[in-house]
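There is one chain below, alone, in structure tokens, taken in the form predicted on its own.
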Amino acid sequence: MAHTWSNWSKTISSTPTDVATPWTIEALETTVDEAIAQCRRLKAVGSGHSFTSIAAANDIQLDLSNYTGIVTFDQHAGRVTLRSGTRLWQIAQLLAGSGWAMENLGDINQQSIAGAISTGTHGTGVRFGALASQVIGLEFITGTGQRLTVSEDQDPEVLDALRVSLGAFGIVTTVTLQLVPEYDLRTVEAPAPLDEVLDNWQAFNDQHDHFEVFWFGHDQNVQTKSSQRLPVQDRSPSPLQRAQNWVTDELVSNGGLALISQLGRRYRRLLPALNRYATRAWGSSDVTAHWSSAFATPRRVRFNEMEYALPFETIPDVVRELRALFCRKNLGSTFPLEIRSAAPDTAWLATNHSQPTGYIAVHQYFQQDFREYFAQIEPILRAAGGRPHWGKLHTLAAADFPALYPKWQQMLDLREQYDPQRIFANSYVTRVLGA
């Protein structure tokens, strides 16, 4: 029987002719080289969270998610190597215990670790880059059957190209972290009004270790998360803490989210009026736990997203840019946009490449159409100087992007040396890199 496989969001789908699903390095390999003999097309899947089909298989779907785990630890370092399908709440398991903690996250956990670096998945700090920003080695298996391990040590430029990779270059065996010794961190959720963000935009950002702002669309008012990194307590939450901590997860984000997602959805007009009340319903916590669960909400409501990347300074006047659309074209969303930061990273294909960056995320339902919402955004986005994230929806194609990335020809350079066959390309890949 076809086996057929779609992303989170269900708006992507594919049937690959074959599935693999390797335990061992020996047969990752093995597939690998069988797919080049034959010169046949191969794609790895990780938890499929991407919304763009950058993931899809029509031919052979590597399926990673039995090949887990650390394959080396130096506790002294802080330094872990682990196997390319092992999910990003899985690392926060394999770490207990020993002191050391990945630097940032973002707000879903669900991801493998080639995945999320490979995409160019991001928290949010001005102090800290993008996922991949973490990574100081890299093993890998090119088109050509070229086993490679790359590191800071040890061709650092090629690193540099293959930590942001689009899974365009081959495939992902191990990654090995830089960690930083475990923290706790302080979240403060809480409203302010949106002008007042915007106008210290800069200070906000310097002034947390992590900050972020959730904008309902119709809304003159914000919902910020700060965040500050402490010392380690040794404290397990009571069990009013977990009560309340399952109100805020599940009956307010998630359970409140679905109900007004299905009232905007049938009554577009209320939507104005529902962005208000979101905000106010939000409310404010004021949390502190272990980074192993302080950055991960619980996403059961499903959406489709489009993000682009933007220089820092520009995030205040771009989302003015968008008020004013929201009221001259009465657009808008149930789910609030989200804007995030990141410290520059030198990653040749990082959103983040080489500036201080500010993230623009818009949001619609799943059973919601998308486009007409999107295509009014993404003109504002671009105009800024945006770069569209590797795995969330977005128009460009290959032609737009030389002016956005200054290493763009020294990577399709390498793309031809490690895949001239093409065997890691797909329908999303030959849009954004060419043929």
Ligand SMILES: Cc1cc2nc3c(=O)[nH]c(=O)nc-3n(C[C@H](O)[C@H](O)[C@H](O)COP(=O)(O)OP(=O)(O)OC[C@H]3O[C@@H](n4cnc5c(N)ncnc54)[C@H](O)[C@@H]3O)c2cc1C
Second form
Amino acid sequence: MAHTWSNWSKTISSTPTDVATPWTIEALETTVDEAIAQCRRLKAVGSGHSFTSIAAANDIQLDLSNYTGIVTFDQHAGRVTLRSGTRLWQIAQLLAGSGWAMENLGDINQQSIAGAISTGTHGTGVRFGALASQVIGLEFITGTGQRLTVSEDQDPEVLDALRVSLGAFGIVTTVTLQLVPEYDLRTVEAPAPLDEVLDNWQAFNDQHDHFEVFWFGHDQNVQTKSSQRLPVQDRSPSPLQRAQNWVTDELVSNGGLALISQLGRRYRRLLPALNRYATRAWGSSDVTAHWSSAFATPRRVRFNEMEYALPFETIPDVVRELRALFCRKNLGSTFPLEIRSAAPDTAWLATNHSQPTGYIAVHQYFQQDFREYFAQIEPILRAAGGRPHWGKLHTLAAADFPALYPKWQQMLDLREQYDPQRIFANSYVTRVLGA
Ligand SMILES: Cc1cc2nc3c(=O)[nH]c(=O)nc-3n(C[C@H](O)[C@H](O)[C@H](O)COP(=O)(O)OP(=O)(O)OC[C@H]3O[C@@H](n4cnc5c(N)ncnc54)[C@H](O)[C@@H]3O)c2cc1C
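The form predicted together with this ligand, contrasted with the form predicted on its own above:
Everything in the complex follows now, all chains and molecules, and the chain you saw is the first one.
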């Protein structure tokens, strides 16, 4: 019976002709070799957490959820090689007790390591790159069946081409990460006036290892989240900390958000009041936790998302322009905009390629149409030189990207070399990279 796959937000689905779920490298290689020999299309899927159809397979779906775990771990140098389907939460478990940690993470940990790096998944912090910045080696099978072992020491250019590669160049079989000594994160959440944050955007980011802002477009206040890295302490969370975590993660982020989203969907005129209420309900908290549990929060209320990477210094002006738009058009969503940052990266298709980067993300409840809302905001993000997140919704196509990515032509040449038969293409890949 045909199996229908859908992504996390339930807006993308596909019905692959066949599904391969290899447990071993031999089975994985056989799947790829047979697909090439039979001129089939093959699409790897991680955990299906992209909002675009980037992972949708119409012919063979390569489901890597069983292809997980550590291949090698150099405990002295803090270098771990993982099978490509390993989930981020599994990595934290696998590293437990080793004294090592991932350098930075985004706001969930459900993604596979290969899926996360392939779309340029990032967290926040002006001194830290995206997840792909932690990658120092890859093993890879191209669309001609070639096995590549690429490392930063021997092939830095090829590694830069493949670290963020949209699943369009071949199948990543292993990912080697450079780890850092484990750490705790002290995270303070507090409301602040929007203008104060925008006036001091650089300083807020410089002062904290990780800084992010949640802002409902109708509100003059924002919620800030600032984290500092600390040496690991030997302790478990106090009852007060556990209670604070529960209030923030469950009551406000999930339970409250679900209720507000339902209300906002039915009674649109209530949005400004609901937004102000949500910012106030968020309140303040001060929690210290081990890195393995500090970054990610549960996301039980489904949504769709668009996110653009912008030159870091443009963020205050762009947010002010968005504020004027929200006011003029009475725009709104029950989800806040999320504003983050990242250090530059040399990966060819990294959204933070070669520039300190600020990110602006907009979300819409999954039961509401996102198109009209995103369509009002996207031109402002594009006009500021924005690059869309590869795994999140946007309307750009192949002709738009050469102006945004200096290595675009080299990337197309490499794609021609690695996937001349377009084994790894699907409708999204063809739209953004061309036929
Ligand atoms: C609730 C939620 C929160 C999110 N938070 C963040 C965030 O904080 N920061 C951020 O930047 N993004 C975030 N995202 C987006 C998400 O991180 C990316 O879309 C990511 O790519 C999803 O990883 P995945 O394992 O689900 O990959 P999938 O969506 O399954 O696949 C993504 C791409 O990777 C390719 N791929 C997967 N495995 C392989 C392989 N072995 N070889 C070659 N190609 C492969 C697929 O073919 C596809 O092209 C979030 C998404 C959701 C739903």
